[in-house]
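Just one chain follows, in the form predicted on its own, and it is written as structure tokens.
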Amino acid sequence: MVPKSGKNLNIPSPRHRPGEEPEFDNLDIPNAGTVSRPDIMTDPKQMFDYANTVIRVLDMKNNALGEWDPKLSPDDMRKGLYDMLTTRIYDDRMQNMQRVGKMSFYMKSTGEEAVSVAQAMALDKKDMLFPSYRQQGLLISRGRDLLDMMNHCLSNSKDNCKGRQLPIMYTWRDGNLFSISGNLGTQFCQAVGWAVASAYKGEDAIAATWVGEGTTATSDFHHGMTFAAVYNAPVLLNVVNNQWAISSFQGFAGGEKATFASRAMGYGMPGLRVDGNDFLAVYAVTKWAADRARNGGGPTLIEHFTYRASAHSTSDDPSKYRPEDEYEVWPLGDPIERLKNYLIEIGEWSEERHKAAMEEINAMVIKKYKEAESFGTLNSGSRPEISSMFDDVFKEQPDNLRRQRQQLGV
């Protein structure tokens, strides 16, 4: 019972609990194609409405509508679909391997594949990526070999992180993907700093970074926003609002009070809210923000309105705090099914080609996994040399580490 003195307190609570029938009648989602596309250099003061709507291109009847339609070629859309399928099939395989004890931890991105894949395709490969932990599609879209990703997750002898990072906290120097830390939000500040340095050097490469909606409640989010706005940094600041943190819904981060995109207004930057399950809309919004940044328009905050279909991680049981079938009634559907159905509608795909693509990807993932397993897993195979723990820490090894290494005889 709330004490009398606190009768006006708001205690956030999700609409649906386990065992209840989920529905999303409370969401105000505009029809696809109804939101206008502003000039890339529009004054943020004139863009309040874009932070309080949902930019959509694909409707639920397989039509691409409105000014935001990026008019991608069928080849580009097929690549997007293939990369999203690869991400999902890869995720399923790796979670299965965690469940049988061959790796310590995993996090799937089921239902959020369009966010990472569409954004990777809309950005230049020279742009620097500072992901959170559900953007494995960035790596896949940029061409990272699944074998290398698997070696990292298995912490085996070919792990490019040498067993020093938690699985799924990838890094890929040649692909311009920066590793994250377990302290969520650090990447927001790091991305802004990198973008400022790029602009200071006169380069046109920009940075992009991602956090979940729960991380907007941390100090690093606000530090990054302030730094980006003050220095007019060429950076895309992405908030993936998938409705749930590990066990608390988005209301605990303030999502019931205002959209996450609207936080941009207080910092003097544009805020865009996009249907995160609409591949074409995500691509278009990302391209808009990237073009703005490259033309000196500074940062943009993008809220991707989506839903986390799977558990937060292999350490989580979402059936304890939400209905098991909640994702099935999410009104914005599944990003893979929506792009697939649109391609079929325009005669550039078919159920037969889709089935063949899934079989091809599944065979490739299995082949890559068997090769990765040959280099070891969490509980088998060789390990990096003990002496490697002293490498890659300092550019020039200090005396205290040199003495420790000598004491170990390595």
Contents of the next structure:
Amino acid sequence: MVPKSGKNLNIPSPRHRPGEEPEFDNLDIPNAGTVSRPDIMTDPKQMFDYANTVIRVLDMKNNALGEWDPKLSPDDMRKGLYDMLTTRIYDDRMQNMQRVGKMSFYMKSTGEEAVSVAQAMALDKKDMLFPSYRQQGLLISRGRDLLDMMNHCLSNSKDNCKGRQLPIMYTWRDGNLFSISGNLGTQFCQAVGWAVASAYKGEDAIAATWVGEGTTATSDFHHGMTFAAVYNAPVLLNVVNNQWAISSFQGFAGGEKATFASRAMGYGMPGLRVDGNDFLAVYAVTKWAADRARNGGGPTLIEHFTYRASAHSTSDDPSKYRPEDEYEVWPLGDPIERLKNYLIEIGEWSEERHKAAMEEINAMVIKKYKEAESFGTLNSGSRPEISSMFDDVFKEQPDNLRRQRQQLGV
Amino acid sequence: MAKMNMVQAINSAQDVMLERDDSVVIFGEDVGYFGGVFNCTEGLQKKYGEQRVFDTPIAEGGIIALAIGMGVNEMRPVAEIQFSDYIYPAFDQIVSEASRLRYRSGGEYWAPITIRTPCGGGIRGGQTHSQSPEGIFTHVSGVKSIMPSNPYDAKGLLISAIEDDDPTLFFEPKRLYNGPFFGDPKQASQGWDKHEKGEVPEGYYTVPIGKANTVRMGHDLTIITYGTMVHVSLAAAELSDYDVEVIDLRTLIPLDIDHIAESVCRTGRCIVVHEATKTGGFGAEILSQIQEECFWKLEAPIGRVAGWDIPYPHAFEWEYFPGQGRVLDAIKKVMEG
Ligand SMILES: Cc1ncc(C[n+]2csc(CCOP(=O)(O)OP(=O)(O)O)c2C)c(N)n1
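Show the other one: the form predicted in complex with its partner chain, since we just had the form predicted on its own.
Following is the full complex, with the preceding chain placed first.
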């Protein structure tokens, strides 16, 4: 029974492990501006190449190049930069507060801010979002009050999830953002269902959903792809390829065999692979796919090629499975730095303004956090009413729950 | 003998079986190089190589289907589902396939697979890291369900499960990984090193599947429980004015009803205690079997302590979790009416 050669199975292995010097020389990344931009109604059969390249606008010398340049106004780009900065500062603050015991858990999106912020900007506010747990920039870009986000993470008396969910599993109906599930992949095909209903009702709103590359292995991913293709649903299906799924590198989701964007081909939909750290490119491909969907062109799969700069969550220690400085050599840089440097290059921003913006955001986040704490934290101060834990299981509380609530004495 | 916590005991069981049996392989999400999110497979890939201990794609249905296929082809896979809260994508593979394969093929095919999965609450994990879904599986014919409450039993039962020719679900109460838990989060946590069941043989031994264990003798009342609630019940028994017997089931399916009935017929009173939600929980099955076996010896209605019938609520963990107080209330009610 011993494997005969001792090496019969292909067990994928990442390029580097702790203690090794990281480099990404193997990555085939084209120069910015070199990929053409097809018409939004192009037949998916003509689009194979877009799934196997990397669509880029910003080069590493602070130029915006090529047909995909969305030509955003400086104000829009400054909003994008400001929201990405807010997302990062918010993440840092919340993680620190988790460390000192104010909440049970936290997950940062560091390095991936362009994905959520640029995409939120490229979509309409009426479009419905079905995110995973790593797109807090969607809420921030859509203008959710950080205080509300913090109240949720602290499970305090103002938490709109009423203390029932782990931190970061936001829900925000007013912002057209769906209740986030902790079960991977489950929302992928639900977004398709929402989009199908929108088409059925003859409405203009589309849906967008996000999974990590690890989650493309789930059956739910394939349900979403099949159903979206079959019904030509107006939906954007996003795969955030941040290289790591906890300790498993993207090879365990099949990323070494084919790109994630190229999965789209087998279902007959366009797949676009984009530099996920390039704010302008992410904006441009999202706009392309949204215009296509709104125009009756159906779904698009977008792979955001990026890197998870932080730990998976506060329960994780990445130094156990990858070199600690891997992110520093990631060839596509940092999304905030790249947009910032571009804005400076074109004379629309400066180091001083950047510093001032950071200080302003920092002060705002600290102030909001103080206010949030005044409504309680997981372990101190006020909480949602205990009796409320028996609510919302059903619309009306059935007798068994009423009796159990009485037994608890609340 | 060595001092082991439950993580080390589970690791050791897998180590022993990888060593003894070339057909044993271990896989699951993050179990390879990383050694699992709870370290239950730490060091095993290094020791036995990537061919025998490896990571999988994130697809629980795929993991169990892979295990079944390998099991059919003469291997003995041990698959980890990272949290039992994520076992549902594998539901069909467990319910319709693994547990019926022997039956539907007239005994021609079977898959001797072991599914390890951390379960239970008490770790502030919210609704996706705290569930106790054992009752969903005990309802299924053809799959055994095991839930140990200490390192010694965990290792011996896991070895039995791996050697068993039927599919087994091995639930690991994660709140017990590092030490017994008595239901009171304010109480300083204890390790297994001071507990007699933290003494674990380093080599091969088994604890039989399907055998309950009386962990405290008493005359007045029997508590029937398993997993984390064994320790909560023992703590409540100590505080109680009554002389309470406590049975740790260890295996849910097949249920050791003879052991339970012997005790309940002797004490005449009993309580069933589990962390899982009450309605349709495994407690209901135990209760009705006791009624069948002990009705004429019962002196009071059977008590039941369980989680409320709601999803696991993050901020109300300690109002949800059935702690010592709820067990004591039930003892009082069954004893005093
Ligand atoms: C169905 C299911 N299986 C397992 C898990 C445990 N888990 C949580 S996050 C994660 C990794 C996800 O990786 P990826 O999809 O790449 O997203 P990322 O975290 O990188 O954003 C795993 C395995 C889960 N939440 N749900």
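Under this definition, the rigid core comprises the largest set of C-alpha atoms superposing within 1.5 Å between the forms. Small disclaimer: the values here were computed from a predicted structure and weren't measured. Residue numbers count along the first chain shown, from 1.
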Query raised in the report: Is residue 390 among the residues whose Cα moves by 2 Å or more between these two forms after superposition of the rigid core?
Result: yes
